[in-house]
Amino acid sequence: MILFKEAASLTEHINKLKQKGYSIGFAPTMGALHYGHISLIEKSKNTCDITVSSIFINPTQFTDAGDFEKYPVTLGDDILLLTKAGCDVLFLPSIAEVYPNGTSAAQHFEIGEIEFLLEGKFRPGHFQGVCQVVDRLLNIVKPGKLFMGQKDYQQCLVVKRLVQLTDLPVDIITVETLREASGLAMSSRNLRLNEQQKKDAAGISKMLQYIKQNIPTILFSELEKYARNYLLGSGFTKVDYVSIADAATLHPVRSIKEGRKLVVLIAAFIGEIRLIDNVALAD
């Protein structure tokens, strides 16, 4: 695996590979890697000739400075995991390399109302930060395919909108969420959970499955209320949302309609640690 810290050097390397006819897959990360991240690498390796990953904790997508400061850093372990997975190239930039004109001068993207729904409502400015870093990384790496995890469902929709807006020539491939044996979605933030909290955190997955199983027979509002109350009674300190939504727009829905795909999304806190998860529903 080749490691680059400078954007210009990486772009030059990628251009040479593309001139030789190699296809490029890209899996950006913020580090603290787990096997969910590695599944993105594996998917890329099965699809593309060259797999590139990046590790960059992006300051512009954190609405809580304390959350940014406490984000887990495990660089040595991350490099080992990527090497074992067969990643070809790792981009490890500084903040100045990603934002050469400073974070305050970063471009604003008009991505529409999806910026302000669900995660956007509770983390104002978050998706602008996501768009800023993804746009910059895509212009540095210039991949043919971008690999993202399904766990960050709304983020995937936002990046798809970004790619449409900027007309970047990249296909977005979403990869299924990997889970612990308990059902807990793999996440870098899980490193901050103690053992009891990890057990309690599996309640999100349990409620997603509960809603999925009961959606044909119970009112949507009752399902959401039950899930919220269950979580608050099972170790969670705050629930930002439990939402049954249109899978394409994330608008809340209240009934099953033929031909409409739905998704259930949950965001909740255990102590100061915020967890998100989702599950897609049949038509």
Contents of the next structure:
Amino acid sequence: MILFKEAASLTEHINKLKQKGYSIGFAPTMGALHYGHISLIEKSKNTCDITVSSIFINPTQFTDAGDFEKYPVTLGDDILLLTKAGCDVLFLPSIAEVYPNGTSAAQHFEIGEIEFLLEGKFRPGHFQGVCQVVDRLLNIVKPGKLFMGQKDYQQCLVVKRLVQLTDLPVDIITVETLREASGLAMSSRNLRLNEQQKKDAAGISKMLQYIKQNIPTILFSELEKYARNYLLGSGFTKVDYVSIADAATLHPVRSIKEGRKLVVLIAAFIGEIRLIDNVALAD
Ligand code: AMP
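Cool, the form predicted on its own is there; where's the form predicted together with adenosine monophosphate?
Everything in the complex follows now, all chains and molecules, and the chain you saw is the first one.
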């Protein structure tokens, strides 16, 4: 695996590979890697000649400075995991390399109302930060395919919108969520949970499955209320949302309609650790 810290040298390297006709797959991350991240690398390796990953904890997407400062860093292990997975290139930029004009000068993207729903409502400015970093990384790496996890469902929709808006020639491939045996979605933030909290955290996926199974027979509002109360009664300290939503717009939905795809999304806290997860429902 070749490691780059400078954007210009990485772009030069990629340009040479592209001139030779190689296709480029890209899986950006914030590090503290787990097998969910590695599944993106594997998907890329299955379909692209060269796989690039990046580790960059993007300050502009954090609304809570404490969360940014406490974000887990496990760089040595990350490099081992990526090497073992056969990742070809790792980009490890500094903040100045990603934001040469400073973070406050970063561009604003008009991505529409998706910016303000669910995650956007509880983390104002978060999706602008995501767009800023993804736009910059895509312009440095210039991949043909971008691999992203369905775990961050709204982020996938936002980045699809960004790519439409900026006309970047990249296909977005959404990769299904990798889970622990308990159902808990793998996440870098799980590293901050103790054993009991980790057990409790599986409540989110339990409630997603509960809603999925009962959606044909129980009122949507009742399902959301049940899940919220269940989480608050089993180790979660705060629930930001439990939402049965339209899979394309993320507007809340109250009934099943033919042809409308649905997704159930949950965000909740265990102590100060905020976890998110979702499940898509069959038509
Ligand atoms: P992050 O490092 O959290 O920014 O995540 C980097 C990428 O990995 C994003 O596209 C995530 O959606 C994806 N990802 C995170 N967790 C998982 C998981 N459990 N399964 C699959 N992909 C994931």
